[in-house]
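Only one chain is given next, in structure tokens, and it is the form predicted on its own.
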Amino acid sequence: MTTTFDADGIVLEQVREHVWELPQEDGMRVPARVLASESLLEEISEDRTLEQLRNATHLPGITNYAVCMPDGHQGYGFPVGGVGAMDAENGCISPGAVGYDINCGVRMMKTNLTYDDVSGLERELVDALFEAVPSGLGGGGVVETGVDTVEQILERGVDWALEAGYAVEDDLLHCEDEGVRAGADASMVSQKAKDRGKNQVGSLGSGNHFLEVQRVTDVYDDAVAEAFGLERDQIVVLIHCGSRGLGHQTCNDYLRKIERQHGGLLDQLPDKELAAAPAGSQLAEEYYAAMNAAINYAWVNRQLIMHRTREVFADVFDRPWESMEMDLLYDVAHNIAKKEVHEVDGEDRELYVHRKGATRAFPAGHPNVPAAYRDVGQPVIIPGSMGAGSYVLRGGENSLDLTFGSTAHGAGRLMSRTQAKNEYWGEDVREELESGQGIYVKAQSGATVAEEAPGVYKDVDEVVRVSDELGIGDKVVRTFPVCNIKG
């Protein structure tokens, strides 16, 4: 007898453990799948995630399934934690399924410091990082420049940062796509977007973006941890931010263009936030070039924050950052669409793989995994909340079959920011984290801390357990916060 889950009329059938399917019906081009334990599915069903996932199956050219990761929650149009692969010849590309914060992502930097080296310096470190790394709404970046430089960043990505002295060669070798997307075209990004971006290069922004110093607390796979250069009690730094106002403006620009040029397609979709341009159309090509440019901008943004973090550590610990081996482990993108070749029904097909709040998780041996990690699989970084652990996984061997090579991107929200501010008081949260768990937090406002209180997120341990048991992302190490700065 088939086990089912009824979420107010949206009925999912259990295919096997942690795999739930919404059968194809009523205009759906493919079925939808949710990868979750029953407890996570209960939480996922409490907002509009399942409805949005069902709507996503209406997108032209969507292949196999629309998939929701274990950390899924409601987004704009397309659910956060959603993966959709559309045929690159006869399908579409959807800015709505990429999201406003193009290449919102996360990078982890290693050090050779231990927790004992940092203990007692937490307050000095968090104050120095907060002073040095621009954060909050509006302008202010490590670099405040002109449009000409922004255009170089858009087309050259981290290679620009290398030439400008904000990166070393090794940083590029440990970043997805070596820090530059081919096909980026700055001329496809509007003047308004460039103007918004010129004073924000190297800034955290606000919302859920953060910089966190962490220590490795658990090692689950000794061999892969060694390959990643991670060991118990090691200090690492996590940086989470995206393409700031430039990415938001770029998404908004193309949503408006789609409304004007492809209204017929838009009228066929159940939610206009899923706005998409037909594959092969001029607008699809222009959006892809602009999105790739915004991806480059976001990589440079995180690179410059990492550069500034190296300088802060050098000051606080009074030694060169190179002597602390502050090397990039990896940088992963969350909100993107990429042309990738995947096997579908025994044939290789080029697809626009949309990952919105999802992480690429290619397994060992995949040619797109950087050479440094090709023997073990790409690192996958899963941030938890301020009061919970984070994880480093590796791409699992089942990811290509189940999720077009993807897994979760974090813990996933349980409640909206508005609800969070009604239920939590920022200063109380900050004091509880410091006195109860020894975690030092500094933010631009108490409201930001309330919005990101540990209680507003799902259980990251459960999200990672499901990912690991499905074989889409395998546990390598767990980390725990030492100090955190927020916008």
Second form
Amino acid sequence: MTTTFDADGIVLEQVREHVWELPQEDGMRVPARVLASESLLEEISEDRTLEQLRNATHLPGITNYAVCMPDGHQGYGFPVGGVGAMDAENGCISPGAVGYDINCGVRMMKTNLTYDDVSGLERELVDALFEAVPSGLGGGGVVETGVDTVEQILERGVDWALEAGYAVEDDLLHCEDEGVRAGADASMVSQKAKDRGKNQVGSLGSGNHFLEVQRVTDVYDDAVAEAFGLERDQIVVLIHCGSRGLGHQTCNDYLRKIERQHGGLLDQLPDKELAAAPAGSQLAEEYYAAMNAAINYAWVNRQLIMHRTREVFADVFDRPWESMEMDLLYDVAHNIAKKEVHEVDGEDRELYVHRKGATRAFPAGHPNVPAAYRDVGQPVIIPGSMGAGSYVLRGGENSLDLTFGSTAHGAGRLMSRTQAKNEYWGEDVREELESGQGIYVKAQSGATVAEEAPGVYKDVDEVVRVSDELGIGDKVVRTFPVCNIKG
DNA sequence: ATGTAC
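Here we have the form predicted on its own; I need the corresponding form predicted together with the DNA.
And the full complex, kicking off with our chain again.
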């Protein structure tokens, strides 16, 4: 007897615990899968996520299945929390399956401070960070520069930051691709995008982006936590932001170009928002080169914010940041496509792996995991909401088989921003977090706090439980917020 | 997410 889940006519069959499949029918090239508990699946089925996931299976060259992570929700064309691997020779690349905020992602910086060291200094710390780290909509970055420097950043990534004095060698060794995505071509990024990027290098932005000081509250795997350099009561800093106006403009530029030049393919797709460039076409190459450049921009963005954070801690604690061992644990991308080789039906194939609101989660032994972590697996950082805390996982043994080496990226929204603003008042949320939970929040805009109220998100514990039980990303430690700044 | 709109 097969267990089924009927979401207004979209019927999923349970393959096994936490694995639900939408069988191939009509124009679907492959089945679709949702990786979720029943309670998360109920939440996922409330918006257009399942319809968008089904639509995604129409994309040329999509391999095995379109997959939705446990934190999935609807996005532009393709679900946030979606993974689609398209053949790099005969398939396609789709900007909507990468996301508007190219290389939106998170990095975690460690310290050797304990909760006792920062306790009582929360207010001073949050004020100093808010002052030092540019945030909110519009311009203003750690550096404000010209187009020529933006072009360097686009092509050289964190290597540019190293030369400019905003990074140390060790930072590059603890970032995917060592902080420099190959195949980036600044000439494929429009002048308009570069202009928007000039004064936003080192800026948080708005929406769900934030910088949070956290303490480690729980350790689930002693050996892996030790390999990551994490222990109970340790203070860490989480930085969540993306490629700001530059990435947004780049996505928009290529969506319009692809719609114009590949209208034939567009007409065959169930949703215009899935516009895709056929693999091997000039536009596929150009978008890939521009997206890679925007990926580098986002890495530099997070690097400069981390640099500023080190300076703030040095100031507040009156000693050099090096003495506080403020080292990068890892930096994970949430919105990217990448050419990767995966085993499909017993043979190696090169695929454009699109991860939109999904995190790479390569297991121990994978050659692309940085040397420092190769024995235990890639660190995966899952930010929860302001009131919930976050997790560090490690890439699980089953991720390559189930999700092209991916897991969730956060708690996932439960309601739209508009709905959130109707349900919550920013100042009330801020006050409740401070007096109720001792979490100090400082934001440019009260509306942003309302949009990001903890109740707007799914239960991050449940999302992580599913990832852990599926073996795609295993729990290592949990953290809880101390103070948080946002746009 | 986003100079919060095509």
